[in-house]
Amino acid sequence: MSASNPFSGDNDSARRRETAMRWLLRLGSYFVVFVTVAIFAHISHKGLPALLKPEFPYIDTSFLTELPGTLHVIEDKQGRVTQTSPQEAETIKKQLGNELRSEKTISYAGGGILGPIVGTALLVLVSVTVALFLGVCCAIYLSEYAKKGKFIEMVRLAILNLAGVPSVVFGLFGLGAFVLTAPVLTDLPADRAVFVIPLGFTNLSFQGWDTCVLSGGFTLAFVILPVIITASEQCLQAVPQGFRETSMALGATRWQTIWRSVLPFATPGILTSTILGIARAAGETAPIMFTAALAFKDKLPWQKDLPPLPADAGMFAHWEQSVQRCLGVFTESVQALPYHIYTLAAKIPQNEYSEQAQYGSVFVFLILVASLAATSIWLRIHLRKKYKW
């Protein structure tokens, strides 16, 4: 009987091969974990000093609450080194007088990173909002409405190919589609407008949004769109077909069935795709270089200069200006942590001061992305407990 069994053989040899393969896979997994921990430990070791100070409460909150600036490093003849801002540098030099030995300045290495943090948060907010809406709508159509055929297979193949497009190509696409061509409502169209459609009360001018949060956010939305579409479609298809059949047997329409019986159970998986989208959107540099990011900006997006209102301005005028200031956040260029890190690493001469600012920015960036991902994971776990089948 054993000779006729095609799977029979040397059990000891097979067991050794099985053990060797199991250990090979285990070592590969341990190596990935080790590299991840080593990277995080290295960044923490280099970046934590930027957030710490010797005095109580030992946390340098100024690194998180101040805008980037130029760092002045002043050394006196006794060898004492003082790191200060441009405003305080002149006062310190006057106090030292002839005791001043040297002074050097390092751009972007002073102050903090509040501007890049705010810019990154705004870009992620816009991109994830747009990508979730478009991605879930597309996934619902492909999973629930589309009929199987060559055209739908081509659409799915195009989505998968879109995920492999280099990010710099997305940046050039965003430059052409949103910065230079996107439509705006305006009474005075710009000379660069591709074409203008008169609407009677105003004009629809295809002149672009310029470099701003909206342009960068929409560009990043297309970067993460393939991930969200693919993952969301798979989550919708994982919901048992019996849920749909039961709902429609009770008289529900197709849309009511999707909204009430399918989408809630697919939401935890969709949030998983959102985690991947957040991580990639927050870490992209090339797309925002063309569409949204600045190397330096001395104001936050909502600190836009608006013309002062007259003394007799009414409540409506003040309300209108407040709305304009709020919406103007999305039409301003911003700093972003990936581009700020790139500037520190590639554009500034490397020394101990620029390195500290660089690693400190990377460390905060990792914590920010991890916090966003942890929030999504918590929501996913909470919804999984709520919706079970």
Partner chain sequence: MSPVSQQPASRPLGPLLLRKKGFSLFGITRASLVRRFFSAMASVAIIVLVLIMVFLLRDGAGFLSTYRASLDVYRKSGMELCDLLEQPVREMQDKSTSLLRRALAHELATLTGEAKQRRDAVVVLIGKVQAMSAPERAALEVVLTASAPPETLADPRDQLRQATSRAAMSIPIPSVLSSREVEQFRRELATLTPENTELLPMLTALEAEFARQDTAARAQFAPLSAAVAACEQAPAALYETLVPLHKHARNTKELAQKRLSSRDQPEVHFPDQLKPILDARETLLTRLDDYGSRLKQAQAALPAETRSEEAAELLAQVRELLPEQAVQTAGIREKVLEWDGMHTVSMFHAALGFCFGPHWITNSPWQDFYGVVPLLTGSVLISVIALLIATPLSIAAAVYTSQFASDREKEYIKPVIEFIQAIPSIVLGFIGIALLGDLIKSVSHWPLLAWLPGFPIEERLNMFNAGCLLALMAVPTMFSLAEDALNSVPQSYAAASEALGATKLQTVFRVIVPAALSGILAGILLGLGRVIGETMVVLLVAGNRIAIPDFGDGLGVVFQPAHTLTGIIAQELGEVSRGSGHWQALFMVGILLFIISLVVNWCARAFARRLETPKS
Contents of the next structure:
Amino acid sequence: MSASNPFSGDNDSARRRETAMRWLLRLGSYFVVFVTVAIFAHISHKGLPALLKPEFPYIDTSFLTELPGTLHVIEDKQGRVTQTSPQEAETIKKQLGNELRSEKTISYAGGGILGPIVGTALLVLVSVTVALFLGVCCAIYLSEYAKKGKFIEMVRLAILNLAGVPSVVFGLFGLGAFVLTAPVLTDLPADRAVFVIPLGFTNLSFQGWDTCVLSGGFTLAFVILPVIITASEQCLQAVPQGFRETSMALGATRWQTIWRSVLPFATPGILTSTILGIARAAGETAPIMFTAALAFKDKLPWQKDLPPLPADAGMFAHWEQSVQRCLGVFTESVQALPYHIYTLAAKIPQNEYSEQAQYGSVFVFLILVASLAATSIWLRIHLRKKYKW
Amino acid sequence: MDFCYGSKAALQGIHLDVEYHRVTALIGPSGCGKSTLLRCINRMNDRVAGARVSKGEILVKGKNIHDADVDLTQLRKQVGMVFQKSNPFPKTIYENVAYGLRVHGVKDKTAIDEAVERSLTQAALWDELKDRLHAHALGLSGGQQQRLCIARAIATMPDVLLMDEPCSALDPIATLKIEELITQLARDYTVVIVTHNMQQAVRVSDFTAFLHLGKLVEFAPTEELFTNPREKLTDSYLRGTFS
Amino acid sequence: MSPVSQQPASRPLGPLLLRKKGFSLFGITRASLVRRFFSAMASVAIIVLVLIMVFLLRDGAGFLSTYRASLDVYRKSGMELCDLLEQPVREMQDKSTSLLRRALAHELATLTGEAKQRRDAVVVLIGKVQAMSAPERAALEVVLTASAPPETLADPRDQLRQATSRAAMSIPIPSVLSSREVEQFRRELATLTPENTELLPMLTALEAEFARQDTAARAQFAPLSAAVAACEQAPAALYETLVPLHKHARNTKELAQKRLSSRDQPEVHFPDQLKPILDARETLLTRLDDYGSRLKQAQAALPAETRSEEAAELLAQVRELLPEQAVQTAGIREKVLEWDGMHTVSMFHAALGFCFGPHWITNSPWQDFYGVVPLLTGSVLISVIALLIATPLSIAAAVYTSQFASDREKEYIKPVIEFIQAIPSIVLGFIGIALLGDLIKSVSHWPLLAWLPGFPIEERLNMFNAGCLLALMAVPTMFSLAEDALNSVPQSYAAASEALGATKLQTVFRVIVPAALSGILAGILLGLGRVIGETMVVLLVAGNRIAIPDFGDGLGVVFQPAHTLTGIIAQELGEVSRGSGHWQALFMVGILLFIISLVVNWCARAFARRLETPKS
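Let's see the other form, the form predicted in complex with the partner chain, since the form predicted alone is already up.
Now the full complex is given, and it begins with the chain already shown.
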């Protein structure tokens, strides 16, 4: 054989090793894929029932539209178990009379998760607004104005390092900077103010914003700032140089060029990357632990107790109060979805009754964040096809 | 032999006998299929999806290289190749030359040392580099890099050496050195060289094949082809009336 | 178009195009104003980085002096002296007595083993029979608690009796009981109903038998049990002497704290306060010597012969340990003698105490210690576990996807791995609590895997669990960087390698992976940065035990719970008062984390830069 075939393969074992190695690599990749899918499937399997009910139309939205509360588990002597809210627990107990065998209460696990969802939405709103403004401005400078030099290198280094700072350190920073030091306008400065600048009609007091949506939102803004800057800069760089040159050749100033012939083409990309920023901001827990989040709150942010207006209050008083309500949304602590999950996971016992609230919240949270991320990825692919210069 | 990339035919009806221990040059205008033909000989075209020999056969040492029992690694061990652009690995000079031996399972240190010395000597690099064998290969000059690639190719003692425009990226002096090298190598190896440069073909080759639009126009001893071409097309190409 | 063209085109364009002198402020033109605005915005990143440092330092910088002052009081009040004596002695005692107790238990078991086995078997069987009749039992209980009329009780009672006797007859009884006993026991088991409140006679008999044998055995092993007792009692006198000193020292500390909190309090004169303790030093040293000689006596009293091999082994260990402890005792003596209560604690000492202190103890009635070592060990161990798991997986996935996978495989492998990045860390932490913890624990109880170090594990929440989840978090970072690096290796390398007859696999592992190595390393380092800074997963899953893990059981150490740098901040910051030493300590931990992240980032960048340098 070898006489007629100078190129005969000499060893099967090498080939077998080759195949084995290839399968090993494939196994590694598929293991990661499998674990991811398994986690997603497990959460869906256990969490979906929180959104379903046995009767038509099978979808139960109460989990999404109720505030969290204490869960009462009532067992009667036939061993039938009812899970219910505090108010209904009373009536059920009365009905049962001495048929009642036992009652258990589990904090946080009852009701729905409307409060945390609203809180997370507010935090994301503040953080994305701040981060988008700062981030896009920074990206414009980096991509349009900057010349090579020390300053730019420092900025880039800072952005890279900022991206690597642990989120809990951002939490400490937010606590020190926004909760305890940020300036407020007030007539009566607090004792803890770092310093006070009198402005005549009022004082600018560096006493902090306390734990509230603003503090949390600003902290989160700096967490996602590197993401937004990097992505925005890429989008700006992707606009062909020709657009700028044409505009400049027509005598437009640099700013006019940026405003009219660069930004409009970069906007879709920037917005896409913003969605990724939203997903990131919504998913972070550590930065909001000390700056915004509350374990439990039985009201929505705008349902603040304000002194009732006298019956003869004028239009202006009503208007003032509603403005106060609106602004008050940002100066209060809120429940946030990730922190709510932390509370559910760490502070209450694991049992069959708490499971639904736990997995339900995790499922809703994962779906929210994952769909944001997926939208962003999809849009990016879509936009890339659409805008090809 | 016919060859196509997917449905696009690249080579048609090529019939070529390459002489043992001689230099054969393939010339022709750009896109005529010289490189494709060359890459067929050690089946480098297998790397391109959809590329296949659609008709005919390529015999190396009397064996059709597309037969099922041909081991690709053995074939390529015996049919070495040098590329247009020098592409040493980002390793040391020594490791570059030893690479071919190592992948074919040679573990004996002294055998590798000998082979490295022999191939570097044949590639006329030994005297220049013997003191810095463990320096990084990417630190060499362009001509040295290309000769290193040749040394790497001949380290496994192939019978056939394929060269795909080995001098196109080099300056004239480096080109001259490589050409001298090729003439010397022809003593031990069967060399097939693709070139753009007709003077080079004249200088180094014993036989020349002229290809045009995927067809073999003329194949003859170099002297004969350049002084007295049989085909009109060859003649006009050599005169430079088209390119 | 038509309306436009109909308009009379008349206004000359020239003046319109000539730009008027633009708006300017303090001599700065609008263009440069815009430019300055943007450059100010760009510096936000720098400013934030500086601000983070500033705010961390503002709250953390005071730590060293606070901690120094606290340690100073700790020393000058004499508490340090007490700890210097007591802690090593307690540690030694724990070691030697536990060994001795185990030895004694083994010895006793040689004589009483059978009786104990018989008793335990009976107890287990009773439990089993009760479990088998559980449904009937529950039904009867429902009727009983409902205080129903007695005639309705007969039926469920009867059913329970039947179920019990069925269970008693069918249950397999182990061979430790003789056949006669088995018969008797089955009869007794059948009477196991709620009305029968007495212990089964069989159990009582076996219990008595065991107690009798136990006493006899103890008598037989009198020398050993005496040695155990002697060893346990050895430091009693020392402890007793320490009690009033403890009280006095704590009192001094309280006075000092009062003085710190308000100027009205009288100043504490430490030398006077310390005097009683210093006076007692001699007594303490005598007690310590006494302890040492007692240890020697105990060693001499150890019986030379044992009935069981295990006990012999344990006693041999004790014999080795006790002389070591005697040497240690001498060391303690020296330290106590050297101790200078009036030597003021230096800043350097406080800094050392923070960086290398082995205890993180807070809210203690005695003394708070802020040593970062237990936290750092936890963080580092968890990161190492995570990297060891994540690196091979992500590199395998990256190599496979970039070199071997078909386009269709790539289409789903890549998005799925990138999707992991979108899973919030809190969700993974929850998975660790709700799913992975139990999974690992139950797997570790498989008899097949008992040979693995640390198996079977006790703690559901441990470092390994956290490491697995963090590995998953690090995979996407490492994967995408490694894949980019592999993809950016020039095609010509692969071509050259294959032309030399290398197989695909040889090409990949000998040429492509080495060429992409710096990129892969950068990816691993960035993954490390991500892992070490991660908070929620470790807070929920790592088990939160503040102690340096015990490296004694080799690799099994990974199954111990631990606390981490990030976790401690998240857990404790919410509960401390602002500005206290504890608060400052937590900010110091934050500074440490910040520095670690900067260093890791810097290294990753150094690797990435090597990748970028053009190769020519």
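Positions refer to the first chain, counted from 1. We call the rigid core the largest set of C-alpha positions that still match within 1.5 Å between the two forms. Predicted model, so just to flag it, every value in this text is computed and none were measured.
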query: Core superposition between these two forms, C-alpha change of residue 351 at least 2 Å; finding: no
query: Rigid core fit then residue 70 CA moved by 2 Å or more between these two forms; finding: no
query: CA of residue 26, rigid core aligned, shift of 2 Å or more between these two forms; finding: yes
query: Rigid-core-fitted C-alpha displacement of residue 381 between these two forms (angstrom); finding: 8.0
